[in-house]
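First, one chain by itself in structure tokens, the form predicted on its own.
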Amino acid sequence: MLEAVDLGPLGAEDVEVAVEYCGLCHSDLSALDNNWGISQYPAILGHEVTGRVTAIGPNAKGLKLGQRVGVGWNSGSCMHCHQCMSGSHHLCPEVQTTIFGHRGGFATHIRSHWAWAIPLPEKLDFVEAGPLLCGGVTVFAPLAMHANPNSRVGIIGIGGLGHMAVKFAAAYGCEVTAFTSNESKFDEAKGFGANHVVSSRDSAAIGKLGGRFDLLISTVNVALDWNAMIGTLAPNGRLHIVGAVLEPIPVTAFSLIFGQHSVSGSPSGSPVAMGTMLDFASRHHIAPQTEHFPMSRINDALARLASGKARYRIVLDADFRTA
């Protein structure tokens, strides 16, 4: 059932964006469900939103009315703080959630600061965009970070997050090793660029990779043999966590110490690796694999991803948009 929310005056450094497209992330369930314990209700959820400018307040930069824009996990932060000044406003210690405590992209429109009303490229396909702006800059970011284009890349997980980060590392020149537990998803991994595919499964295979990965990089949320997977590390190597494993992840010192290898994780990005994010995903022709549903049946997609057959991101179409 739909209902009226007024969202009171906007802000003076605020934009409203009228939403197009909004994609549907796990995030989103496990805010629904308040898996994580801070969700607040009643909560507008939806934070990979695509659409176009129709207000802007007196203070706001560098965007006018009518131009297409993306908005995800974050939609604000002090812009004052050392993060925000030094680039790195997704670490602002008062940074702004879409979702959590603030109305999201289930809906006709959407509120965010100018900084992070994301103008999307033209050449970008702003149907298809949406994912990008959440799952894509999550895996896009440690790459950015920490490889380069002659690092070996593994990818542990083929789904919503994988299957980008798999795209992201192949077209940036990795070779991409791509982990999955699910052998129907090996000639897909290999379709998105992968160069190997390894079985999450399978010990004796992954013993045998010992030594192999610069970068290896968990979007799971299931616990693994972390020790195994850091023994796979060449030295200097990293595993970069960005999937919301809730179990502690369990890693001896002498893993590390030896080969001098790091563990770590990021949330999201800032604007500026966001816009870099589209930008070479523009440049490289590179888009989620979706399955689009209009948002009037956002219950059936919900349980759509919730059943985890969704290949490999849920885009809802907002048929109830409003001029």
The other form holds:
There are 2 protein chains.
Amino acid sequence: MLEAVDLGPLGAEDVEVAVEYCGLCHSDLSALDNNWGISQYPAILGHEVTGRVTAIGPNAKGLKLGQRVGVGWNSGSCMHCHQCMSGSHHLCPEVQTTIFGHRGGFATHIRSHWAWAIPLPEKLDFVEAGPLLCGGVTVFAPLAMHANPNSRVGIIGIGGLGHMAVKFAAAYGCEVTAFTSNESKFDEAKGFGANHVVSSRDSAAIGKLGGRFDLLISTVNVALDWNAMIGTLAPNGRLHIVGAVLEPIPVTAFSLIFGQHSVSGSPSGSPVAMGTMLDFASRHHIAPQTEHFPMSRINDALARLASGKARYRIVLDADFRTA
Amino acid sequence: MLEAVDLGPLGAEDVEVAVEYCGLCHSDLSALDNNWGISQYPAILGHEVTGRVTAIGPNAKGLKLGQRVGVGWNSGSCMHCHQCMSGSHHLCPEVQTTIFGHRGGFATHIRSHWAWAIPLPEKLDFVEAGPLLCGGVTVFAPLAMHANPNSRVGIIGIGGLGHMAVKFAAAYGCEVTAFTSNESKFDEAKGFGANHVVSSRDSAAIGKLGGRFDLLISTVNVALDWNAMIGTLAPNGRLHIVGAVLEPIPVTAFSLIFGQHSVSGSPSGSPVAMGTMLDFASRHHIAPQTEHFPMSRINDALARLASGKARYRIVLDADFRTA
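Form predicted in complex with a further copy of the same chain, following the form predicted on its own:
All chains and molecules follow, beginning with the one already shown.
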């Protein structure tokens, strides 16, 4: 529904950004359907924004009018807690998400604290960059924390997040194995840079990978044979969860103890992680594979996403302007 | 049952150790009762040995006849795999445990690969050192990997492992909270160095600790309210499992993702970790609190351990000698 919303006076530390493109993330759908039980309506969704700074609060730092920036999963944090002061603003207890209790990017303009409006590198592909701001940093951050070019990495689920994870891991210099339940994606996963592709439903094939992976990044939101997956970890290996699977993961103590394994998770990334990711994407020419819809056809885009057929990430192009 | 067992010719890289003391670990009981389904009988249990080197194979390195050494959970590894060559011998795929498929320390003598017969520091309390060799390094290794003197650490379960964990964490300079279901241990836990003691059955008290701990080390082998425990982790915090709880731990993706948390585990430690732990224990005068039994009364000791009343670790003193 298109309507005019008064965002009120611009916060002293905030900036306003004219939206040029905004990625459509599966978590927008989860918010729309209140799958996580935390939605607030009415809402403006959309949290993979790229655009230009159109207004700057008097206390905002480091940005210029007209500068190209991106706004992702978060659009504010307290800036003075231990986490913010340590550079882990994304773990701030008061972190402000962009679409829960804040007006998001499916709009002409979005507001953000200056720290969360991330400058985009000049050479980045602006048209395709939107999905990097949430999905991209969500899969890049685990690589930055837990992988190096010698790592053997498995990416579980080759969708909106997973296909970017394969591209990032390949560019990181890792040996990359893609796990997908969809055989029609096998060749595409190799095209994204996967060295190997394995069916996530083929327990026998997974069983043969025992002790192989230093890092598994799970992007799926459905339950898998988690013990089989943990069984593919090398000594000291880690299963890292970024997909919002709702059923608990049953982790056995022995599967952690004997191989010195970890099961972990992380939410998007800090402003510095986002900047590092954007620089890496720019230098390595990494862009999501997208389908574009004009923002006026957002309902068609939502239906396409819900169908599970989008390959691989949807970007909405701003096609309306209000005063 | 006391009997003479022929250990055969000494391996070229092995040493023989005359047992002076041997700790009694809960995993000896688990092996005796085949709780883990991997026991082999007849068995000689006991894997917290301190004693003196009495024979040295021709290719063994770094040890002298008469030298005081300790042998713990493992007594051999392949020495040439990636893990062994990286210093993580305890993660060697062919690691030889001391009591499964190998003759343990409830005996006059034990054999070990030279790399796993760990020299004991001169100033260490030999009489009490046995339990450091398995239980001690099991709780020290997570501190060495994941804590520093600024860490807020919780120790879950104040028993054989947990009471040593409290001592190590306090000496490490951490702020230490002990969790125990046994109120009669509250004061003793403080005596070991805990700054705070919380009932592991008091959900309200646990709830008040939200976001507090950088590292929780769980030494228990019973199911807890794991989600409440994970809820006490600070951002980036870790729940580390060393207790062999058999029921799977139900970990929710959101509890990992939002706080960037980890759930992990580890098995005892490498020879270098054991040496580091022994040096630390020697410098900080850390010894387990023990009850001593002569080895000839091992069945009484086993019954005492099974009763759950041992405070806090049992050591068997070698009181028999054969040719």
